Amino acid sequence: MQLARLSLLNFRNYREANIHFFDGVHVIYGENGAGKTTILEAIHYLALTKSFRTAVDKHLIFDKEKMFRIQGDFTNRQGQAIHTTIAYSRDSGKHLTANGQKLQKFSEYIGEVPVVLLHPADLSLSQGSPQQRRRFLDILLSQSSKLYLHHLIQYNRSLKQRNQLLLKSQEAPLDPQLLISWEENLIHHGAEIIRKRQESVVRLSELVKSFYGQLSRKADQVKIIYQRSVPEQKGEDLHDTYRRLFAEKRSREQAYGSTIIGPHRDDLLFLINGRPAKAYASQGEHKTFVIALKLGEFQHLEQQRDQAPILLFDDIFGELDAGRIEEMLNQLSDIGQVFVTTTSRNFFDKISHFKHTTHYYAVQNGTIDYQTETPENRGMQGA
């Protein structure tokens, strides 16, 4: 996948901007607060119709102004077009055209242009919450397959339903069939959901296991485990079990006022040499770990969308020692494009088997200058 242009109007700190990309590496640097993880900001917003740094879309507009605007020329592999465009206004909220079609339904376009991101928080994964795991875990899925965001929108939107009637019941009578009727849908879309987590998930592993290895040049056993809130029981059917266990729970659920079990209650175990890496890991074990599991990310998308996802690495090269960032680099054998925020121009100098050409684009309050660089001219100014 390739990003030609990236089109901004009224976004964060950009009242106008046109930038145009190309193959290869994409070095955005300048002093903190300039505006380069805005640029990333918005190809993941084209990628995933929503931003990585907060949930509020009005935060993202230019100053005072009403609305916002982003659009990006891309190419994916087969030679295709896609030519995207998300406006958001405060009077009528958020719009998605591709290639002159409005979409009602967002989901409709997730994954027509993969997208893979690495910033500082990603590297607290393997030690952060289960919500941090899950959430991961769910933007590979739903980007690799539709069927799957389906299951999780309609799985959420059940469990929302389900959870107000919870909470209704301390108060009021609770009318059991209503509720079932919910729990009916939850096991539907949560069994699909828990077997498509568990199935992708042994893939990822072993993904994982082999980028561990190489990046750091040791035996370690490396293993991801799916930890189901809905155990396997030999010899009874998921949605049995599923069945029951509301069953059992209920009159806890409704002291909660919440439910308790199914996949928006799983996680992800992380282990090294069989033992949990959130408790035994060192510091240098887990960013190994997370770097692992981003490009056993980036190789899972790849292989369910037939296209290279577009990299964005935001600001991470100040937790990452050189080396990691090499072996990272070269373990991508077709990179495709790649994205980097960074507040040092010179950064690269420093990776000495850095074979690909780079493009610089230096921000200073809200413009944009480029360069570029190929591995026979590095250090010398390009157009």
Contents of the next structure:
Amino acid sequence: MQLARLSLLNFRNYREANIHFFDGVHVIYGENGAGKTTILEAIHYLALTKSFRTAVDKHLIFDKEKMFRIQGDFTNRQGQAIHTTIAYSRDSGKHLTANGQKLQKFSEYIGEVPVVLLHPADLSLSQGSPQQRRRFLDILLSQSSKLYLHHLIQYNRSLKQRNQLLLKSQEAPLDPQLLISWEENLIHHGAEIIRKRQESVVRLSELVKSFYGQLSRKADQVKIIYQRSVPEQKGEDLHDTYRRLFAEKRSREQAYGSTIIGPHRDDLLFLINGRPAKAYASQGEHKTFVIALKLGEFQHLEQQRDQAPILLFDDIFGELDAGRIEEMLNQLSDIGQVFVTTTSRNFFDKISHFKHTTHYYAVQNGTIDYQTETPENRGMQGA
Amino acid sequence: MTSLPPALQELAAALGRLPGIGRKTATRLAFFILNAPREEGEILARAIMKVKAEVKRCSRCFNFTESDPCHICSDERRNHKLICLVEDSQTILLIEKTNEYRGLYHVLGGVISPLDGIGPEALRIKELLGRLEGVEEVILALTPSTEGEATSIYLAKLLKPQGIRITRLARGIPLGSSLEFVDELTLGKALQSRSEMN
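After the form predicted alone, can we look at the form predicted in complex with the partner chain?
The complete assembly is shown below, putting the previous chain first.
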């Protein structure tokens, strides 16, 4: 996947910008608050119709303007052009247009432009909350399968509805059939989510194992296990297990006022040499694990979509040394396009054994509605 | 723009309450009506008064109609042993356009949604149960949203014990999708391949 041109209008601190990109690595440098991450944020927004920095779209609007607009011209591996425009206005909300066609459901579009993001918050993936790991898996699978995203949206909606019923049942007795109707919905969508996760985690685990080995240069055995609240039972259909668990837990769930079984409670267990990384891994091992995980995400998406995802590395150089980054990028045989932000351009100059062409962009925020754009092809091949 | 005559402001405000009409469009429409010949405004006003006065709900199927029972319920050539359950009257229009269906309808008036405080008692379920005499099949044609699904499941469990065949529209892929998710299913096709619900 290649982004040839990005246009911004009233997006964050960009009044108006029109930027051209190329093959290979794009280093976006400038001072803090200059608007480096905003470029990555805009690309991410075009791919997933969401920011990774805020859930509130109006915060993305420049100052007191009424709307922002992001446009991107992409070309996929098959040579097809994808022109995406997303406009958000305070009055009428978000509108997505792809190749001139206005799309009512964003879920139809997500995955057309696959991206993999690595930003500082990801470095706690292996140590943080289960929610963070579910989110990682959901973003990966939503981009690789539109059906997965469909089931996920329906599942989350059904979950909210059932939880509302459970809460209400604490005040007044409830028609049990009503609760069961929502359970059947959750089972239908939840079972699809569980199956898809199970199958993908097996593949992801293999990829991560291989990347981890290459990055650490040690014979560590790495494994990812999908921990599910609706387990696999020999001789029992997943739907039946799910139904049985609901029947068993229903009264407890009514007491809680929320649904306690299902894929929204699942987790990923990361193992290094058979021991949980969360409890035993060193800080260095955690970092290596997260990078291997992101490379695994890249490879998995690449295989699923037959498309090299666009890589976005936001300000991770404070956390990782240049050697590791270089190694990480060189791991990816068909790298496609990479965007990195850094406060210091020099940092990237240190990477000498880099296989890919590098382009530099300076970002300055001195003037509000102007952005300098200095693509310098340094062609750092070989060295 | 701040000092529109009060009558014009009132019209724009009324138009702005219509679905899909924003403030700007409402103002534009209000100016259009004001600039149009007097008769134009009267035609519109009369049409609104007339629709409110003359169109009612059919006492059997609850579709909008000027005669009671409506022309569908009173059509002897249609299959009265078959009822298609829909969320609202607009769906009837869509299904009629497919020319695939010759049974009757029942307008439920919504779907179950706890988050919106809509339970089974807020829908025309009792009215449906009251007209099942001699009915052999009920087709559930609710929107494929989670709410529509849950409502279908609820109704299927309620109607099955009455010995009525319960079917629903083929579950393919949501209608009106595009790109790869899609499968251009038309409503007519979905009706042809409706399936048994367990």
